[in-house]
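A single chain, nothing else alongside it, follows as structure tokens in the form predicted on its own.
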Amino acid sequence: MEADRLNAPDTSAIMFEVLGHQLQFAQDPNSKHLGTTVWDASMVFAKFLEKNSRKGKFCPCKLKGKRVLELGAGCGVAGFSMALLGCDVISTDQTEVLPLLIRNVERNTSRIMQANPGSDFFGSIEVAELNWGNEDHIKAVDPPFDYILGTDVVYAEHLLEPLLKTILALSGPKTTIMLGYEIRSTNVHEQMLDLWKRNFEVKTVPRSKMDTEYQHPDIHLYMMTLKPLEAGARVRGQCADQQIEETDAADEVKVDDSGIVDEADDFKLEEAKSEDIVQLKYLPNEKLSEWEARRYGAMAARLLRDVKIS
């Protein structure tokens, strides 16, 4: 995972203005934990929460007083992102991550509301320890939620069964379970998506409804919500062994009124296809941004992990 870290060593905090608050999110590069860093996945899906906030089921009067659970938040970037949107919101991780991930939402929280006083629009924002498949943890937070979101927190195949066991324990008939995703191996892409379409309905967010900037080939946002039980797709804490019927490309994509599409076997990940290759180009007069640095930042070095010097 060092090869696709996405900041530098000596990166302690990143500024990051959402939905019009500026937001700081402090780091813990110098920790063998993989929560103490800001992820990409989680700064595209609150970005997207900003786009798609003005209407629709992602707009403060459809979302105030949901309430959502946050898995392996890290640094809680998409967390507070819903909290912003009214919702309130338990943020949990592992305890080695917790001191970090209290400190971001207790100071940010005070920066929203020494900025807004008496305002209303904020939902609220806690912190809990939930380690996946902790049956004691699962029911302490009191499910089911309204939402279940998560962003990178699928990085080893080990990872998926526990995953899902915890979704699925945190999960009712209602719940929209959302995942941001950077593909950092194909193998662990291919098991998490056959996983997933095993136990849920699995919905793929396009490219035109995520952020002009704040996007990438590599980052997936996904929404998916629960199969009928009668469908037989669907075992609580157990994988079922039936096939996945795969999605013709060619078939007619259907868009919901929130704008998310179906998922579409539409690409094959063993291959690179052209447009997903984002060339730098050459900038005299200009300077990147600060996301634009990440995005090469993280290409350079996935680009050194895989040159191989014959």
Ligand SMILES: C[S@@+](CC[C@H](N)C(=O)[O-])C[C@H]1O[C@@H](n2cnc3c(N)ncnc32)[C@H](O)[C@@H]1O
Contents of the next structure:
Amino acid sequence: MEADRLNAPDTSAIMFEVLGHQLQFAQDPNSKHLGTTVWDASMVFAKFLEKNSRKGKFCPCKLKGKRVLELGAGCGVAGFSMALLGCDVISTDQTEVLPLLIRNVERNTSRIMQANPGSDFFGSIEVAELNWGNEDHIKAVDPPFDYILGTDVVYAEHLLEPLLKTILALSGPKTTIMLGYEIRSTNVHEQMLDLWKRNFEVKTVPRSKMDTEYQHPDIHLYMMTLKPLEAGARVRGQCADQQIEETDAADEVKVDDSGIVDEADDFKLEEAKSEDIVQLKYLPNEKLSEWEARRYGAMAARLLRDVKIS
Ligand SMILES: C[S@@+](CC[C@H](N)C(=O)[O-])C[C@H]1O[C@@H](n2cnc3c(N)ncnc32)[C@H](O)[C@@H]1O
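Same protein, different condition: the form predicted on its own was shown, now please give the form predicted in complex with the named molecule.
Then the entire complex follows, led off by the chain already shown.
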């Protein structure tokens, strides 16, 4: 687990401006739990929402009152951004992460309320325990949801299956699943895409739709909806102890091999360009932005992880 930590929580809180609001997310530098750090994909997602909130499906007039379930919320950046657009959000995670998540949700909510008295743009946000695959936890949040959200929740092979089963159990035919994550293992990435393409129409958000600064070639955002199924191809709403039945019919549902599918809405699917190269420049006299500093930090952590001291 620790080997996968790339973003060292060297500060106990980060300030993050999104949708015109100054937010503060506490981290826990003393915790080894991955959920007590703000991960970069959550910021990319929040800034993507900001950029696309003026019109289309992420406009507050379309999102007001939509039910959102965030999986593996960690410090809660992504879910909170949906609440800023009027959604009713349930941010979930494992029990160890909940005290910090609750603190971040409560503090930012009161910050927003104090700064905007009488305004009703803010939806709502509550916190709940949800361990992937736990049937009781899933039932308690009352699925299905309009949106299921998860940032940087795909990082280990053994989590792919419980995550998928949980998403299926929380989804209905109209659910949109939004996942953002940083590719750290080609193997996990390929397995994940394969699993998802069997079950969902998968669209990749092009980088041109992301914030010009808050993006990175390794960080991908996906929008997915359930594939229409032939009877019995998959049992929806099942949990971890039930088998997902996938038939060949599910594989036959047409998804362009290149990953390019026409969009009914604002987004055009684009295959991730794994050949993209990180462009890091030496900037002797220029001050790094917070985002650039984060990305340098992530790269350094990755390099250090790969260095074997004998
Ligand atoms: C890398 S962190 C990402 C946190 C946050 N979404 C972000 O982007 O900053 C992964 C999150 O997934 C959660 N997680 C991992 N396995 C889980 C499981 N089996 N059930 C529920 N949450 C899980 C962790 O607790 C952690 O908060």
